[in-house]
Amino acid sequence: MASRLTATQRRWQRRRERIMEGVLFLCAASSVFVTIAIVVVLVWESAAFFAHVPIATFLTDTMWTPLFADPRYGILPLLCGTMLSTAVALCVAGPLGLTAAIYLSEFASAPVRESTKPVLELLSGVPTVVYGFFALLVVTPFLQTFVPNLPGFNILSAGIVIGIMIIPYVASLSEDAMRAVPNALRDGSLALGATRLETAFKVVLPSAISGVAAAFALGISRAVGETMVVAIAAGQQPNLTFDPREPAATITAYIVQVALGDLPHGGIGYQSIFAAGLTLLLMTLSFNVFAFWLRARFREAY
C-alpha cells in the first residue's frame, strides 16, 4: 500500500511538473508572440502605406506634411528631431549616470549605497507627463535666462529632461556591472600603488565596459521611444534642423498627434503612423543589436 501511494504521488508530481512547465512555456512564448504580432501589424499597415509612397521618397524627402492638402512624406525631419533629442539626452545622462555609478560602486559606503540607489531609481517611476510639464514650465524658462531668443518649445529642454529621466537606467545598470568586477582586480591595482580613483577608471570601468555599454544602449532606446516629454516641450512641428534650440517633432510625438486626431481609419494619413512606427522599431532594434555586438566584443577583449 505504501509503495502504491508512493507511486501515485510520483505520478502526480510529474503531472504537476509538466503543468508548471507548460505554464512557464506559455508565459515565455507570450512575449515572443506579442513581439511577432507587433511586427506583423506594423509591416502589414506599412506595406499599404508604401504602396502609395515610394520608400526612396520616404527616406530622402525633407518635408513631412501628411496632414496638409498637398501631403509630403519625408521621414527625415522626424528622424532628425528624434536623434537630436536623443543626443542631448545622452550628453546629460551619460556623464551624470556614469559618475553616479562609479561613486556608488567604488566610493560610497554600504549604508549610503543602500539608501541612495533606491532614491535614484525613483526617478524612473515618475510619470513622463510630469517630466514634460517640468521641461516646459521650469527648464525652458531657466534656459531662456542664458540662451537668448530661445522659443518656448525647443529640443534642448526636452532632451535635457529626457536625459534626467534615463539617468537611473544608465546609473543602476552600470553600477551593477561594476559591482560584478572581482575584488581581486581592485586589490591588485591598489597593491601596485594605484589610487582608488585610478583603480575605478583604469581597472574597474574597462572590466565592466560590456555592462556599461548595455546600460547606455538601453538608455538610448528609452530616449528614442520617449513620447510625452517631446510632445509637450519640443513642439509638434516637423522641422529639419540640427540646432537643438529650435522646435522640432519626433516620431513618437507625430504618432501621438495623429492617433488622437480625427483621421479616418485606413487612410494614407492614418497608415503613415505605422510607417513611422516601423522606422522607430528598426532604429531601436539597430541600437540593441549594436549593444549586443559591443558587449560581445569587449567581453572577448577583457
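Residue numbers count along the first chain shown, from 1. Whichever C-alpha set is largest while still superposing within 1.5 Å between the two forms counts as the rigid core. Predicted model only: the values in this text are computed from it and were never measured. Compared with the form predicted in complex with the partner chain:
Remark: with the core as the superposition reference, the CA shift of A291 between these two forms reaches 2 Å or more.
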Second form
Amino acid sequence: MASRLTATQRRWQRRRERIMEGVLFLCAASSVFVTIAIVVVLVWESAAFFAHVPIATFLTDTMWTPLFADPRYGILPLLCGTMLSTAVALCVAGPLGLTAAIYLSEFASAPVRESTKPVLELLSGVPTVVYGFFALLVVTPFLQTFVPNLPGFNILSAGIVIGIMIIPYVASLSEDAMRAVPNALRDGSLALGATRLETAFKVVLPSAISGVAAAFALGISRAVGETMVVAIAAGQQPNLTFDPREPAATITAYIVQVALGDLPHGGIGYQSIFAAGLTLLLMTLSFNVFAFWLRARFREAY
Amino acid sequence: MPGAIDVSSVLRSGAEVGPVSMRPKIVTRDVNVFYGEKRALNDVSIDIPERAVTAFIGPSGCGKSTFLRCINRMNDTIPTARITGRIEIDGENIYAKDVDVVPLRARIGMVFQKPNPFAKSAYENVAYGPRIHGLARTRAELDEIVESSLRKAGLWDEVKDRLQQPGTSLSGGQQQRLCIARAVAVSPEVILMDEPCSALDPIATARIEELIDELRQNYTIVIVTHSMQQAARVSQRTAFFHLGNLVEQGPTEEIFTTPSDPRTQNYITGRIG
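Can you now output the form predicted in complex with the partner chain? The one shown was the form predicted on its own.
Okay, now the whole complex, with that chain kicking things off.
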C-alpha cells in the first residue's frame, strides 16, 4: 500500500512543481532574451553611429575607411566583398551540393546513403579556422598555378573554401526535401517509361523545389555570415570590386579586424562595427526568413 | 443468403459485352514473386485477352497487386523483390535478359491506387510521357497529343480552360482521369490499373468505370479491384486470387454465377475477405 501524502507534503509538492516550472521557463526564455538583447544593443549602438553618419551616406558611399585620417563610411565595399565571396561559394556548393543530394536521395542504396551522409555532415564539424588556413595555404597556391598574377589574398580562394564548407548544409537539406517527395510520384514517372535520371530531374526535383531553395537560402545565410575563412584568406582591405581574383574585406572580416583592437573604444569607428553587424544581421535574417517561408510552403504541399 | 453480395444484377448480358477476342495479349507461366524470403505469389499462369478488361479480385494481401506490378516490371524498383517464371507480351518474354524496362513501360501504362499527378500543370502532366519519349517534334504536335489524350480520358471539356493550372488543383476524380490521360498519351498497348477508384467517391468512380469501358476498344486493360461489383460491372474476364494463388479465372459472368472453387464461392458471397 502506498502511503498517502499529508496536506503539508502536498502543499510543498505543489510549490516545488511551480518553482521547477519557473526555472524551466527561465532556461527556455534565456536564449530568446539573449537574442533580443543582442538586437537591442546592435540597434542602440548603430543609432549612435547613424547620428554621425547619415544612412544615405552609409548606403551609397563607395569607400570604407574608418581607420584613416579622413574616415569614410560607405558599406558598399564590404557588402560587395560579402556578396562576391558568397557568390563564389554558391557556384561551388550549388552544383556539388545538389548533385550529392540527388545521388543520395535517388540513386544511392540504403547502406551507401546511411554511411555517406554522416561523413558529409562531418564536413560541417571541421573548425572554420582550419578551412581558413586551408584556403590560404593550399587552395590559393594551387589556384596560382593556373590563375596568372593571383595575389596571396583573394576572394576566389576564400569563396571556394566557403563553398566546400556549406556543401553539407545544401546537400543534406536538399536531400531531405527530395526524400520527402512521395514514392507515388516516382512510380508514376517510372511507369511511364522514364529513366531514373529523368525521374530525378523532371519529377522529384521540381516537386522538392521549395525545399531545395530553402536549403540554398540557408547555405547563403551561412556563407554571408562566415568570418574566419575570409578574414584569413581574402585579405582585409575594403575594396569595391566585382573581380573575385582581387583581395577584399567582407563585413565579417572588418568586424574581426576592429574587434582585434585597432580602434579605440567608444569612438565612431568603434560604433561602425555595430552598424556593420546590424547590416549583416539583416542580411542573414532575411535569408533565414525566406528559407523558413519556403519550407513552410513546402510542407503544405504534401 | 443473408450478407451475400448480389452481383448478378450488375452483370451485363453476353450480347452487350460482345464476343471477347481470345487472342491472348499477355501470357504468364509459373510466375513466382519473393519479397526476401517471403513468397508472395505462387505459380501464377494466366492468359489475358487483347482489347478486353480483365479484373483481378481477391482479399487484401492476396497478391493481385503484386502480380499486376510484374506485368510492367514495377517490382524491379523494390530491391528485395525476386521474380521467377515467364511473362510474355505478344509472345515476347519481358523478363528476358536483354529487355530494357524503359521502352517496355512505355508500352504498358499504369494507373495507381491514389491519383499521383506530378507537381506540374495539367498540360505538362500529360505532355511528360510524350516529351521523354520524343513523340512530338513540334509544339503543335504535342498540343494535339495532349488534347486527344485528355479527350480519351474524358477530361478535356473540364480542363481545356485551365491547362496551365497545377494538376494537383483538380478534384480527386479529375486527378485520376488526368493520370489516365497521362498513361494514354504515350500510346500504350496495355493499361494496368491498381484499384483506380479506391480513393474516389461513387460519382467519380462511375465516371472512371464508363471510361474503362470505352478504353477497352483500343487497349488491353487489367484492373485490380477490391470491389466485386466493380469487377462485375467493368470486366469481361475475372481472376480470383487468394493467399498468393490464382484460384480461378474465366469469363466474369461465370466466375460470379457459377464459380467452381469453394474459395471463390466463399469470397463472392462475402464469407471470406
